[in-house]
Structures are given as structure tokens and as C-alpha cells.
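Next comes just one chain, in C-alpha cells: the form predicted on its own.
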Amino acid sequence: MLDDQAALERVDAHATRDVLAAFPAQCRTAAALHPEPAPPGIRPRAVIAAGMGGSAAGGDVVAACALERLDVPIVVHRGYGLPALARPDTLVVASSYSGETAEVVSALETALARGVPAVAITSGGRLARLAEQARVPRVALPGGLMPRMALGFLVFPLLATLDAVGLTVASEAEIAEALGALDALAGVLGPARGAASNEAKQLALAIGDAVPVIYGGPLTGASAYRWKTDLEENAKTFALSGTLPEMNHNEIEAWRAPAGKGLHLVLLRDRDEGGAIARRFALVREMCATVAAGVSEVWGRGEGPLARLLSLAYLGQWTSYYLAILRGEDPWLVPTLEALKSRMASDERR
């Protein structure tokens, strides 16, 4: 079915496949975007990346890349307002692709009330209007996408924003490598490449009717959570995610019959994960394979952490897409999510 173009078009009525195929081009466009006006070039003592859902994923990727590179913490904040950490010597980056995310608007409002420097990353909406009124620097994003499919527009402008305040997370060479890795993947993960040699199609077929469980390591845990949310929104399936070594201290105990029989394990590996983590992955694979419906293992591409994380995220996007097709779900639509947002907005207007 995944190699049948007519079948893809029937299920994928909104041509999500074209959006995914254009992801490398999206990232190249995003890499040229910068906040305007430029934020004050004062190095903050901490960064708070405020976002929700797909718009928070950019913060996750950048924070993971920065973990062993910056001496300034990057805290990804999912929720209303801001943590107490947000003070005048902190930078708040409020990211909402649509600009209508209530929690992110609340975060920027809180930053303004506390006198905390801020930057907005958005395509428009209430967040853009608030940024304009308060003269907050903004990265203006092109519109027209679902937030979860705009990952490039949330990652690269955040990198540019941090670079502008003296916090370089990825060098120009590492950004170029990441863009090249995505270009290469686009040719081997898209619908034109048959399942016999298409890793994303093979993963979707392997998962089948099972519940996917995605585990990453110290770096790739950020991608594991991204896989989880893409699978949930695109394929409309429950998915679990976790990070090694933490899951070795709790979740590993749940891997037993009969519950484990309905789960498919996907391990996101990294060339720099270290010997102790590699040993833990080997043990998890060995122990879980005795009860799991299946086990898959994938590796990030590239030398730099940015390339490795984005290549894994891109593979996850395509895998969730093909799983949606197999399950007869339009990967573009999120009717339950939209219904909840509509009801929340209605309640707020009362």
C-alpha cells in the first residue's frame, strides 16, 4: 500500500507528503531568518524557550544541542506564565507558529510585566500583535503549515536569536551539515522510494498495529519525544517515549508480559552516546525483545548534534506519515485537538 501512489493520495487528501518533502527547503529558508530588530547583545544568564506542542519542539532540539556546549541553561517552558527564573537578566523566547497559542501569549505578557527581555518567533496572530505593540523583537515566519510540520521554522530562528546574544549553539559549518543531511534524506524517505529500501516505510510496516515506544539517549531523547508527538498527531495512535539511562530506573520494570506484547520498541541511537549508554541500549534491546511485538533501531546522520537530531526528527516525521496511511488516517487533520482548542477559546470568551 505504501508504494501505491493512488492509495497515498486517497488517504492523504491534504498532500502532507508534499509538505514533508519540502522540509529541507523549509530549513534552508528558516536558516536565513533573524529577529528584527536585533535583540540587545547582552549575554543572558539563562534562556527560557516558551512554547507548546510542535512550537516547543524547536526549544527541545536547541536545548539538547546546547547541553554540553553552553554554560547558560536553556529551559523549555510548556505552560502559562513563566517560572521564577525569568528575571531581567534572563532572555525569554516565545515561540508559537500560529501566534494563537494561549500559553505562549501568556508567557510573553508575563515577560513584559516583569521587565524580562523577550523575542517572539511566530507567523502572526495574537503573539505577533503583542510583540509589535510592545516593540519586542520578532522573527516573522511564513504561514500556511501545521505547527508540527514547521520544525525548521522553530529551530533555526531560535539558533539565530541565541547567536545574536552571544550564545552560539551551532556553528555555520554544523548548520550547513544539518541542511545537507536533510537534503540527502529527502531523496530516500519520500513516497517515490519503495518500501524495500525506504527506512521510514520499513519502520511503519514494522510498527503496524502495535503501540510504538520510542527511547533515546542523552542527546536523542529530544527526538524520541518528537517521534511520540508526531505519531500521536499524524497517525492518531498512542505512543510512549523515554530517555536512557532514566528509563532503566523505572520503566524497564513494566516491560513484561502481557502488556509488553502489544508494544513495538524503537531505539534512537547516537554516534557519541558513550560506552555506558551503548551498553544500556544493548541490554534494553535484549530484555525488551523477549516480550515486545518487535524492536527497531535507527541512527542519527552526521557529525554535529544538530544534524543528528534533525535527521532523526525527519525520519520520525515520515514514519508517522506512513503509519497514518497504513491505518487509514489523514495525517494533516487533528479534529480532536482542534475541538478542544475551540472549546477552550469559547470558555475564555464567556
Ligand code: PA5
Contents of the next structure:
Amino acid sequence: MLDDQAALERVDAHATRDVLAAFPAQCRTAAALHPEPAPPGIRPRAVIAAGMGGSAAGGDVVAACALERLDVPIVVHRGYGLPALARPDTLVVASSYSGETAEVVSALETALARGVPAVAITSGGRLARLAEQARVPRVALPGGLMPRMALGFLVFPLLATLDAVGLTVASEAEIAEALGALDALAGVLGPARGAASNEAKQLALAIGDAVPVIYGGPLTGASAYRWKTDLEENAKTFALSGTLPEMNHNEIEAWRAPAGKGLHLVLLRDRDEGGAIARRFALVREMCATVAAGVSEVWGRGEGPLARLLSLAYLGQWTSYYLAILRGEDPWLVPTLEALKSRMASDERR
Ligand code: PA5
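Switch from the form predicted on its own to the form predicted in complex with 5-phosphoarabinonic acid (PA5) and print that structure.
Up next: the whole complex, starting with the chain shown before.
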């Protein structure tokens, strides 16, 4: 079915395939965006990246890339308000693709109330209006996408914002490498490439009716969570995610028959994971394979952490897309999520 263009177009009624195919171009556009006006170039003591769902994913990618680079912590904050860490010597970056997310608006309101320097990354909505009123620097994003499909617009402007305050997470060469890796992947993961040589189609077919379980390592754990959320929203399936070595100390115990028989394990590997983590992946694979419905292993592309993480995220987007097609779900639509948001919004107006 995945190689039958007409069948694929019937399920993908909103042409999500075109948005995913344009992801490298989105990243290229996003890499040219900056906050305006420029934030004061004072190096913060910590960064709080506030966002929810797809708009928090940019913070996860950047925080993972920064782990071995920056002596300043990047805390991804998912929720209302801000943690106590947010003080005038920190920086808050409030990201909401739509600009209508109540939690992120409340994070910016809290930053303003506490005198914490802030930047907003959004295509519009309440967040853009608040930023404009309070003269908060803003990266203005183009609209029209589903937030989870706007990952490029949430990663690159955050990198540019951090760079503007003296926190360089990825060099220009690493950004160029990541863009090149995505270009190369677009050519081999799209619908025109047959399942026989398309890694994303093969993964979706391997997962089939099973529940996907995605495990990453110290760097790729951030990607594992992103795969889980893309699978949930695009394919409308439960999915689990975890990180090595932590899952060796708890979740590994849950891999028993009969529950494990309904799970398909996907391991997100990384060239720099190190010998101890590689050994742990090998053991997890060996122990889970005896009960799992299946096991797959994938690797990030490129040298720099940004290329490796974004290439894994892109593979995950396409895998969740093809799994949606196989299960007869339009990958664009998220009716339950939207129903919950609109009920919350009407409660808040009362
Ligand atoms: O992918 C989605 O649509 C969601 O996870 C949204 O990202 C989330 O609800 C927050 O919305 P926004 O990204 O517009 O702030």
C-alpha cells in the first residue's frame, strides 16, 4: 500500500507528504530567522525554553545538542508559569508555533512580572500580541503548518536566539551539515522511493499493528521522545519511549511475555554514544528480542550532534507518517487534541 500513490493520497487527504518533503527547505528558511529587535547581548546564567508539545521539541533538540557544549543549563519547561530558576539573570525563550497555547502565554506573563529577559518564537496569536505590547524581541514565524511539522522553525530560531546572547550551540559549519543531511534524506524517505529501499517505509511496515517502543541513548533520548509524540499524533497510536542507561534500571523489567509480545522495539543509535552505551544497547536488544514482536535499529546521520538529531527526527516523522497511512489515519488531523484545547479555552473565557 505504501508504494501505491493513489491509495496513499486517499488517506493523506491534507497532503502532509508535501509538508514533510519540504522540511529541509523549512529548515533552510528557519536558519535565516532572528529575533527582532535583537535581545540585549548579555550572557544568561541559565536558559528556560518554555513550550508545549511540538513547540517544546525545539527546546529538547537544542538542549541535547548543548549538553556537551555549554556551561549554561537549558531547561525545557512544559507547563504554566515558570520555575523558580527564572530570575533577571536568566533568559526565557517562549515558543508556541500557533501563539495560542495558554501555558506558554502564562510563561511569558510570568517572565514579564518577574523582570526576566525574554524572547518569543511564534507565528502570531496571543503570544505575538503580548510580545508586541511588552516590546519583547520576537522571531516571527510563517504560519500554516501543524506545530509538530514546524520543527525547523522551532529549532533554528532558538539557536539564533542563544547565539545572540553569547551561547553558541551549533557552529555555522554544523548548521550547514545538518541542512545537507536533511536534503539527502528527503530524497530517500519520500513516497516516490519504494519500500524496498525506503528506511521509513520499512520501519512502518515492521511496526505494523504493534505498539512502538523507542529507546535512545544520552544524545538520542531527546529524539526517542519526539518519535513517540509524532507516532501518537500522526498515527494515533500509543507509543512508549525511554533513554539508556536509565531504562536499564527500571523499564527493562517490564519486558516480559505476554505484554512484550505486542511491542515493536526501535533503537536510536548514535556514533558517539560510547562503548558502555553500545554494550547496553546490545544487551537490551538481546533481552527484549526474546519477547518483542520485532526489533529495529536506526542511526543518526552526520558528524555534528545537530545533524544526527535532526536526521533522526526526520526519519521519525516519515515513519509515523507511513504508519498513519497503513492504519488508515489522516496524519494531519488531531481532532481529540483540538477538542480538548477548545474546551479548555471556553472554560477560561467563562
Ligand atoms: O503538535 C501539536 O499540534 C501539539 O503538540 C502542539 O504543538 C501543542 O498543542 C502546542 O501548540 P503550539 O505548538 O501551537 O504552541
